[in-house]
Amino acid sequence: MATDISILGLGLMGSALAGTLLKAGHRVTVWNRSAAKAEPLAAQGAAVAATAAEAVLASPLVIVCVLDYAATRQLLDGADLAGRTVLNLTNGRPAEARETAAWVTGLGGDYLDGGIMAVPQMIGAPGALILYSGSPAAFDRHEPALTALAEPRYLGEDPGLAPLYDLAMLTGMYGQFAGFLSAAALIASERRSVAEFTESLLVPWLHAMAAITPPMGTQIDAADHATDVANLEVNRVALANLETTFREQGVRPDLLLPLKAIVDRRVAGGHGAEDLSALVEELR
């Protein structure tokens, strides 16, 4: 069913959200500080609001996708939020989400926070995921419309959960990139093809290693770090060899050194027989 939805913020992601909702048959009102960014969406049938407050009044569901939470509060300040759901798809921290939720509900609105696990080009396509948390009633009410954007995953009533999981997933992503960039620099030090190495060797290896992470998660939940494979002492030696090799090859090991330091610390504390999962105890 067609729904009235307003979008505040028409950067690459906001524009992708609005365009996808229009294609799904929803009635979309848009607003952006730079009015020119609304023109392509107006050509697709979107209504263009003169002010953010006008855009809020146009729809029961108001999606905000701007730079940060401060900008979100600034845009919504003075708008009539009573009876409306504010869905904040702005990247931020759990504490900010909880504070914003309290502010919105104090003005009579419902609040949902969201973490977009996709780039703009993925919105509306298979593989896109958006995490949601906040008002369960608001999520149930708007889920049919939100499904047009990406697979919706509701995490719970605490509005801080979506940004928490979002940042945790980004942490995993940045860790993967750090490993890839370090490996690429090592291969490039001998003028070998990074593209060939990545496609034929690294990606299949990473897929194989990904199968280890769910059992690691179980170990962490149970605080049981026994292992029958490479323990921390073995990994300590491997990381020492990596650091030495990087330096011998004229490559900086900077992205690996924090991991090496924590392994060294855990082993020095008498935990060399444990699994890599035990490193989480050093981070708590």
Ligand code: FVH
Second form
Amino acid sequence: MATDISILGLGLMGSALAGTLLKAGHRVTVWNRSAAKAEPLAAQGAAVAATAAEAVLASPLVIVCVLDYAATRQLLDGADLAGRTVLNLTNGRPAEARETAAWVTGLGGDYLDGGIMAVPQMIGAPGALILYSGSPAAFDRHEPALTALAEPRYLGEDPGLAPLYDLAMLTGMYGQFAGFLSAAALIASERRSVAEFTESLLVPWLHAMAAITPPMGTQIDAADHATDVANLEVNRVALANLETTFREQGVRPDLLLPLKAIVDRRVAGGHGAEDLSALVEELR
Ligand code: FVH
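Form predicted alone already given; the form predicted in complex with the named molecule follows:
Below is the whole assembly, all chains and molecules, this chain first.
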């Protein structure tokens, strides 16, 4: 069913959200600080609001997607939020989401926070996921329209949950990139093809390793770090070999050293027989 939706913030992501909602047949009102970014969307049928406050008044669902929460608060300041649902898809911290939720509800609105697990090109396509938390009633009301953007995953009433899970997902992603970049530098140190190594060897290996992380999650939940895979002492030796090899190859091991330090500390504490999952105990 076509609904009225306002989008505030027309950067790469906001423009992708607005374009996808227009294609899905919704009536979309847009606003951006730099007005020129609204022009392509106006050509696709969006109404363009002169001010952020005017965009808020235009629709019961107001999506904000800007640089940070300071910008979110700045552009919503003075707008009449009573009876509106503010869905903030801006990247931020759980504490910021909770503060913003309290502010919006204090002004008579409903608040949803969201974490977009997609790049702009993925919006509206299979594989895109958006994490939501906040008002359950607002989520139920708007879920049908939001499904056009990405698979929606509602995490709970605490508005801080979506950013918490979003940042945890990004943590996994940056860890993967840190591993990839270190491996690439090592391969490049012998002038071997990084592209060929990545496609034929590294990616299948990472898929296999990803498959053993859910059982590690179960171990972490149970605080049971027994292993029949590889204990921390074995990993300590492997990481020592890695550091030495990186240095011998003239490659900086900087991205690996924090992990190595934690393994060394755990083993020095007498936990060499444990699984890698036990490192969580050193982090919390
Ligand atoms: N792009 C991506 O792949 C990621 C995917 C995951 C989610 N992120 C988050 O989405 C937010 C916006 O990201 P973006 O990629 O759209 O960013 P830009 O293209 O740089 O656009 C930024 C927009 O923010 C507006 N803006 C900045 N400061 C203010 C302000 N003080 N008041 C009002 N608007 C402001 C900016 O306006 P303008 O510069 O065009 O006038 C753009 O509309 C972000 O949280 C990502 O982490 C995207």
